[in-house]
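To begin, one chain is listed below as structure tokens, in the form predicted on its own.
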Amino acid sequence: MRGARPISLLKTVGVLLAKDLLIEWRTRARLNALIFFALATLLLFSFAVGPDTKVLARNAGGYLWLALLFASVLALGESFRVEQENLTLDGLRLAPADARAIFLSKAMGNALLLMLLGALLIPVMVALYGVTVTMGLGSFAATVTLGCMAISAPGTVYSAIASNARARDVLLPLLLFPLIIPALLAAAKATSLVLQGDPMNQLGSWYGLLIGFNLIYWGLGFLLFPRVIED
């Protein structure tokens, strides 16, 4: 009987994740807003720096992650809004399912959305900043995946906390931004190395920081999320 609980958890995660992705696919409102917001952010950085292509190329990794960070606030803020407006979250809490499955499905859905956004921004970065992916698309994909997961896990927990507050749109970034500074710096530095090359073999160290961050906060979210939605 011990093997039944993990299987039940995985099935619940799959059902909830499929539900969120189906809603997103049918409406696509959140994805369209994220794409427009991220593109506008990259354009603003390009206009602010001016025609200095060397500066743009050198800081392209930081610009990308700032765009993803700002867009993530919109994505995370909306992730529990539907459940709150339709009282779906109350139904999920009453259902005979592990509450941790809600965290895993929401965090994975938010991470997938940010990964898709990061992939869509690659040609925009190449066109605006004149960068090339020196170390290959595989390394770039790994960096974006680790960075988006680092934003998604604590962001999902804080989004659930802020969803019950009146000033939730203000509370979420106040809670999230200070926490993910180490992961954001590591992701920006790793992206810069992937774009410009890594002659000193520093990329592995930044990946290690991102992996450690993800292990800690995905684990904490998995353990603490049932208490979060109960309160």
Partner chain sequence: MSDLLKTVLQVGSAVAALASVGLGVWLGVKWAPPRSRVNARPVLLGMAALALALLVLGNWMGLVWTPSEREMGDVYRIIYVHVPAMWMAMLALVVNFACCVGYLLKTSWKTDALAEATAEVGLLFGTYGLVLGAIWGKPTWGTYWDWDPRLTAMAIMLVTYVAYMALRRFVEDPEKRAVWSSVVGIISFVNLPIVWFSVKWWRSLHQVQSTPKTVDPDMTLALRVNAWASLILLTLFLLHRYRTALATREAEVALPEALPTDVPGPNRASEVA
Given for the second form:
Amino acid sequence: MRGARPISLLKTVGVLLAKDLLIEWRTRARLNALIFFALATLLLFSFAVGPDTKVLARNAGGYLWLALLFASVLALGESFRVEQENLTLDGLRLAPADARAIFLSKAMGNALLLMLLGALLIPVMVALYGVTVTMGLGSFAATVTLGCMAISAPGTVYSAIASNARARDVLLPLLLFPLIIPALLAAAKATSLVLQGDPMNQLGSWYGLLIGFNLIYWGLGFLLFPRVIED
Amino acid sequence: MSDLLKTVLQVGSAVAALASVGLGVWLGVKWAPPRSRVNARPVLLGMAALALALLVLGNWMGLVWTPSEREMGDVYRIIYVHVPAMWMAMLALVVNFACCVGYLLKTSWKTDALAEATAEVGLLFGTYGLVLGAIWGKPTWGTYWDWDPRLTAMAIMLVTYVAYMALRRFVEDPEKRAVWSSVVGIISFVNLPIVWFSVKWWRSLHQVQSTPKTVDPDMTLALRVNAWASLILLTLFLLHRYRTALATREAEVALPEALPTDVPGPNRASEVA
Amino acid sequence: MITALTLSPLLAQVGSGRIQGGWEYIWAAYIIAWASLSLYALSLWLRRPGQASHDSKE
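How about the form predicted together with its partner chain, since we already have the form predicted on its own?
Time for the whole complex; same chain goes first.
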């Protein structure tokens, strides 16, 4: 059974992803709230640091990723709460949908959501912090994609766990934040390099770290997620 | 101290510690499960006395007997407690990882209980080892916290396992708790090398040399005695914590016949060793 | 070579090339180690199964 039908696995992922995106679209009020939350976080950093544009510009990459990380905790928490409200996760498992397909679709959905959020935050960040983008948009897009994927894979596994536990709102960040530190580090560094230029050619090694992180956690999530939602 | 005595100490502490680990595994199988009839008191007292004696001897060797170091002066003597603590934390977390994988492969309350024990004891050794590392930093680097890669990675590791323990607290259903904490334990352990490399790269601008390179053979001996003593302590702690965890698990699961508790077989022994 | 290079700023900070004293840090470290080990042993003793949990629970 395992791995016998890769086509049908992909098809299931597509159907589930379409379902999640449709739900996301129909409840866009929540999506809007999330966007404004992230924007407000970005704005608050400038108040916390003070109006010194130089400091803001130098640390812009870090602030962007912190705003994305905080927003991701909310988004990830929501992604399984939706399923719980109507017990749809049980329905999906009875369907029967492959649990690995559920993981892939959820993680891809969360990554897409975060990438959308990143795409909206970057122009605001450029305006707000007065940064100049030294390198092209291509490397910016690559950084955002890799970073968002790195947050969403372990985040999906952990939010599936935390959504069923007591004190889930505390548990998810508690579990996720220490885990995500390498990815956060790499993404923030890569973003700074993209913004300020990369004279030492360090960008490649941070990309390498992000790619490795993604491979490991997408693989682990794919393997372990079925055990998380089994009954 | 004569060479003969040193050799005796070297071999004797190792044999004592490894024998204690063996005894610990045996007691874990025979004595730790609830309602065991084995009278473990003499063995346990003997192990505790041995651990204490070796620890006192090791600490004396570290504080008095060994010479002071060429660059670090006397301050380096902290490694005799700091390094064994870190080794024991690592060892406990490796066993924890083995238990997490083992539980997902083969469901057993024993593996789950041992996972709980190793995480808690590993946290204990890691926490005070980290504090000692910070104390060592003050006289050598001039500050308690220098974002040294080792200390930073260690701190992240501790937060990760605090989260693991919090998850165990927050899930009431024992079966779900066991599965979920196994998943989290595996992911957390896999994260350790990634954290290590990322922090190292992040700090690559000014790396700090944090271990003395000039090592006297007497220093190695003192370090070994301390490490073996810590290993006996680790075994004792794990054994008792494992027993408590098994008893708790039994109280939680109301139907004893539904328990997969009495899985015969060497699964526990292989994970301890 | 590398060790000597990386150690040199450290040595410059220290001044004489060898850290003097520092026994208060050593004592603090050993006391913290012993205190945490004995406190944990105490907590294990307090949590030991057998006195209340055996018959009263469930």
